Each structure stands twice: as structure tokens, then as C-alpha cells.
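Next up: a single chain in C-alpha cells, the form predicted on its own.
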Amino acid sequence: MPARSARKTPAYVVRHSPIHGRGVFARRTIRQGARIIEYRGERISLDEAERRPDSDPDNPYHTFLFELHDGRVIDAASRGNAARWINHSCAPNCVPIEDDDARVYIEAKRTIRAGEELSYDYRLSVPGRITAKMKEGYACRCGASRCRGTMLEKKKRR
């Protein structure tokens, strides 16, 4: 009898969505408190981030950089798995936890079902004054009863 694989079956499926592109589904029911998966990509500095080119040479705003406590970031277009398709939502039933190896991990922020579409909140933060352009580009289009409209940080006031 030939062995079975010890490789368990992620409880995540990749598939188009109806936010934006492609998303990240539950396969099955995911608890709250659970970990998911684990956001990866090549380490770069924030430098480095800045000089490559866009994730989308056809849309500027998209990316799959995260960025780190430490001022590095995660640039999950080299080497990156299906983390960097999880979509923004107002409405988050996820979170990234960032740990003290500078590990990012995408966990339930609450039970998520079968069929639901995995979402955290980008908080991207932008140096230099938000232009209009830019508001539009990272328009938010997650459909939360609360959407604020956009997926960058709020700027902190002096």
C-alpha cells in the first residue's frame, strides 16, 4: 500500500473575486484565533521596494509589499505565496500578526465559513501629501456597511 502524504490540504483556495482580481476563499471553516498562512516573499529594504518596478506595470496602486516593523518589507511578487492574494476589507475577518522574527501570519480574526472570501485591513501607508490620483487608485472596494472608501492608513494629525 503506497503511503499517504503527511502533506495536510491548506483550508484556502485561490479563485477570482468579486473585490478585486483574485482572491483567497475558506475552504472549509476556519476558527477564530486560528493561523492560516504565513505572508511571504523575498526581504527587502524599503529603498530597494521603492526601486523596483510595480507588482502591475498597468495599475501603479496594486502591490504585494508588506511592510515591516523594522522598516523592511516583504516583496511577495519574488518568491511569494497565496497570502499576497488576500484582499482589503473594512471589514476584516482577518489579521496580520507580525512576530519578533519579523514573520508575518494571516490568522482568523473570528470564525470565517466555508466559501468566504479571507480579508484584513491593508493600512497602507504612502510617504508625501495623498493627491487625488492617489485616493482613487487605492480606492477601497471591499462593500463593508462601514467602507471608509480607501485602503491607506489615516494619517496621524501633528
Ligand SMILES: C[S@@+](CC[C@H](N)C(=O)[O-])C[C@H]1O[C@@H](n2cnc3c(N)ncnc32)[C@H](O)[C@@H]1O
Second form
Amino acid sequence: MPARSARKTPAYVVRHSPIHGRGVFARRTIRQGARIIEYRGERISLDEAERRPDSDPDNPYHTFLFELHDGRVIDAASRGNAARWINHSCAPNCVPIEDDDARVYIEAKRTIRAGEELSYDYRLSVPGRITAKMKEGYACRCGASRCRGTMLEKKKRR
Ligand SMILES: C[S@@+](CC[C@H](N)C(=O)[O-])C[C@H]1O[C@@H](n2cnc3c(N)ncnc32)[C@H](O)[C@@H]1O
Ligand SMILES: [Zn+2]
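Having looked at the form predicted on its own, could you now put up the form predicted together with this ligand?
The next block holds the full complex; its first chain is the one shown before.
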């Protein structure tokens, strides 16, 4: 049986990412379906989130918000954990799962090898028309061969 401290070592590490800023990387093999980390932070209304200062004063498109099914958001800039450093990818190896208590867990979509950067599809939604400036601000740099070019969710045709 492993020592208590060994069992507690997280499966991930935060470091500089080639995608953007800081990212989260697997320290060891993570099996498909494993619950890696909870996306923690303060739960607030969208209105309150809009009143709060930008998470990066130099980039209004930077966000630590995670949208919940009930319309509220988790603001990981307040009381957040390492999950707030997980970047977006259009070919992600993780998926966020929201449970009935509005808690969000980042799970492995497939087996992830040590050293791989963890990612999920942000599917960001913004109200109204998407301007050229917003397109640029939300441009995706995940580097996947099938990158859709944006962190935004595809708007459904009506
Ligand atoms: C939750 S933070 C992730 C951590 C971020 N790398 C950092 O150092 O602050 C989300 C922000 O990271 C940036 N980001 C994440 N994934 C990206 C991607 N695929 N392409 C471009 N920017 C990305 C965007 O500014 C996004 O709003
Ligand atoms: Zn992409």
C-alpha cells in the first residue's frame, strides 16, 4: 500500500502552457472517466459577474467564469483552485460534468498520458451578435488539427 503522502499527490501540475499562460498537465497516466479535479470558486449571478473587475486587466476576453445550468456562474477568481488554469481545446481530453448540486468536476474523456496538457471545450456563450473584435478576442490557439478557431460555442442556426 502506498504511503499516505503518495496517495494524496495530485494527478496534475500547473505550469506554463504553449496554448496560453498557465495550464494544467498530467503528472501520471489518468484513466478515462477519472474525476481529476473540481472546478471550485464562488457561485454568483451573471449580473454580479458582469459587475466584477476583469480577471485580466489587459485582456477583457480572459475569463475564470464557468457557466452553470441554472444560469449562475462559478467565479474561480474568487476561492478558485488549480482547475481555473485548465485551458480550452477544440480536441479536448477532459470534459466538465455538473452534478445535481451544481458542482462541476473535470473528468478524463480518454486515457491521458503523463505530460499531456489537460483541456476541455469551453463552449463559451455570449449574448447578441459576435463582432469582429469579439471573434479576435475569443480566438482559439489550441493547435489541434481540427481547431474550430474560437473558444465560443457554435451558435445554433434558427
Ligand atoms: C480559465 S483561464 C485558463 C488559464 C489561463 N491559461 C491563464 O493563464 O490565465 C481561461 C482563459 O485562458 C485563455 N485561454 C484558454 N484556452 C485558450 C485557447 N485555446 N486559446 C486562446 N486562449 C486561451 C483565454 O484568455 C481564456 O479566457
Ligand atoms: Zn482550438
